[in-house]
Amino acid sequence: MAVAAQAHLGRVLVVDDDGAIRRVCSRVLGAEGWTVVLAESGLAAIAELEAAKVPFDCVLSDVNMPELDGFGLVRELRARDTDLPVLLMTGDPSLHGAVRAIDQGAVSYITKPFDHEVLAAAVARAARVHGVQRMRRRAESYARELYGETIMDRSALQGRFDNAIAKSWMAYQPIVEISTKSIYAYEALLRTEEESLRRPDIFIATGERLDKIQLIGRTVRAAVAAAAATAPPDTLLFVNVHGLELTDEDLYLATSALAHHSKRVVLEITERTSVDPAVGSARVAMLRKMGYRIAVDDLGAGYAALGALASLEPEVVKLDMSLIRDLDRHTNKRRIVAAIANLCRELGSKVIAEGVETVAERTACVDAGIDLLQGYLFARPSKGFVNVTF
């Protein structure tokens, strides 16, 4: 077994009895930002999967291998995990081989020799599908835990979701600029009066399960557009955009309601599901052409990674509250935050610290060179655009 350089997109298990192919895959995927674990056979791959303390996001396997070939490996994996995506590689590009791969449970089939970009895009797509499946399972887990089994009926869940959309509203939380003692922006946050989906994470996860993320996005954008006229002048509006929304053509229409306010809107790209690198950069470029600015949300939370700074080139980076919590008490955390903030500034991005709740945390953020802050210390989210007393 060999492990490639540390990464941030996720973990990929590469299985091939050809050492040269393993090295190529490791180099290509490692450069993209994946942590790559190598196995020289199907049996070795099973051992890696069973020993792994951190789950894999994708398996990339050769078909023709001794003892346990790629098709056999897929069968073994499906007996253990019905969702883990498997990509099969082979030098036989026949239709029969492709059909057999899909029938066995592989999510895709790529032929050797392969283009490096094709390989990287295929792995990213497979992992993205896996991420959506995980989110759907999480929605079901939340529902069972909090609301009982009745919510698991799809028709009943659809009804609750429809009611949540009908009763949805936007809360706004200010983002302050300490140096000028002024409000820099407001972040729009989705809320609903539907009791079973009051928690935003469950609301979003339910939308993922029902394939309604685009509907949520359109609802949010319409609500923010309607409120934009009442927002204080010279303040920006931050609007969250789910990764799956990047495929919604409505987002790119010049006639859409939010497009009229694009010059003052910052779209926060949330990476709770992966943004396909094959289309993400192009889509972001389209949004910038319309006048929007881009922010990477939750940097440091485990969702958004430093690789997003290079691929999305955001105007704004928001540091997750997990980095800011008790920042004043932890020397190493302060060093990390200061280093990240400095890197972001060197790349041309403004930095916002989220989740600031105490005066000590505010002071630590300022000492780390962060001037834009957001959190309960200043104001909680509310239906209106509240002012802040410094």
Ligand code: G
Contents of the next structure:
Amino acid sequence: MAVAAQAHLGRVLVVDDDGAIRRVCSRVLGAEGWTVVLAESGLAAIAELEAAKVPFDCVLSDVNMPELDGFGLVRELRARDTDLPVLLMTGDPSLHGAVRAIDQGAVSYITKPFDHEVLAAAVARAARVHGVQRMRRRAESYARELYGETIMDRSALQGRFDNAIAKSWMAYQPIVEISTKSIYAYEALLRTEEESLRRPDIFIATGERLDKIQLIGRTVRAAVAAAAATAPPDTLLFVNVHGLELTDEDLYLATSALAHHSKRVVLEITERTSVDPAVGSARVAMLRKMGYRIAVDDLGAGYAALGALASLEPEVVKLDMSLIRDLDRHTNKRRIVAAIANLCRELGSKVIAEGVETVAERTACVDAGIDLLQGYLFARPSKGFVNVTF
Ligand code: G
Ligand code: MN
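Structure of the form predicted together with ligand G, given the form predicted on its own:
Then the entire complex follows, led off by the chain already shown.
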């Protein structure tokens, strides 16, 4: 796969006492875009795992090895409370071997000898499942952080959530271009009349908790598509896309309502739920092919890492409001913001400053070379496409 070959897919630990197998795995997986680390025994594998500064995404291990065999390795890993997926390679093609592998906590197994395609697909699948699970867990702990444990009752939440979707609407907030005194775009923001979920972060965290992020995404995209005709011409529409939406096939349907407007839509991606760089860049390539442009949202908030600039090559970068707040009063902050804005421009991205609230912040942004601004100073998010007086 061309996309996969260029992407950095992640790190795989290959464990086998047979040097020939290690070499084949290294060659095949390396060509796919994986970073491969080799270990010649179960004990060496444990040592690699414990020394690793960057976590592994998958372990591919032989079953029959002296000292610590593949099953023992899985047991050791599980005892260390890690959910790292282990893919076992077994020379035993019987069902018994497979059952035993899964029983012991391996996520999957392949039988030797194997086709190169089978090997590559099995590793990709194991790592992908792991990535999605990790994302879900993160989303869930974020939801718990917002609510506390007490109101995590699923059925109660479900009722509120359904009501929130039924009573949801989109607010639009202008993004202004200072040099031309015009409106460059509007960001679409999800709102609801359901009292308990009025705070957008809590609404979305509830969707994460209930595994309904794709429903939220579909609702948002349909609403924005319906409103697109009433938006002032020549303005772009910025639409937030949650990390878990990137795997929703509805997003990629050429016949979907929003796809008809893709040329004027910029999809904002935030790393709040940690978009796997490999999944992210492949998916983003598909969205670009459909005509969408991509923005990295919340840069500087601790979610969006600078790495996203390299892996997603966004057309637009939005600087988080924590960087913009009191910009006029902090020399070092101004230096940092100016340097990030410069870097983004050098990489070919436009820069938007989010959360501009005061005239002094606006001036400081412009002085830092930022021409596109968004925030309460210009307009709050509101029901229609409001105008701005400069
Ligand atoms: O994560 P994202 O950047 O998409 O979130 C934008 C949120 O920030 C919206 O919910 C919006 O209401 C809010 N917002 C927009 N402008 C301002 C502002 O100037 N100040 C503050 N505090 N919040 C803002
Ligand atoms: Mn946003």
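In this text, rigid core is short for the largest set of C-alphas that superpose within 1.5 Å between two forms. This one's a predicted model, so the numbers in the text were calculated from it and none came from an experiment. Positions refer to the first chain, counted from 1.
Peer 1: Could you tell me whether the Cα atom of V176 shifts by at least 2 Å between the two forms after core superposition?
Peer 2: No: V176 shifts by under 2 Å between the two forms.
Peer 1: Any CA movement of 2 Å or more for G19 between the two forms, core superposed?
Peer 2: Superposed on the core, G19 moves its C-alpha 2 Å or more between the two forms.
Peer 1: Honestly, after the rigid core fit, is R75 moving at least 2 Å at Cα between the two forms?
Peer 2: Yes, the C-alpha moves 2 Å or more.
Peer 1: Keeping the rigid core superposed, can you check how far the CA atom of L29 moves between the two forms, in angstrom?
Peer 2: Residue shift at the C-alpha: 16.4 Å.
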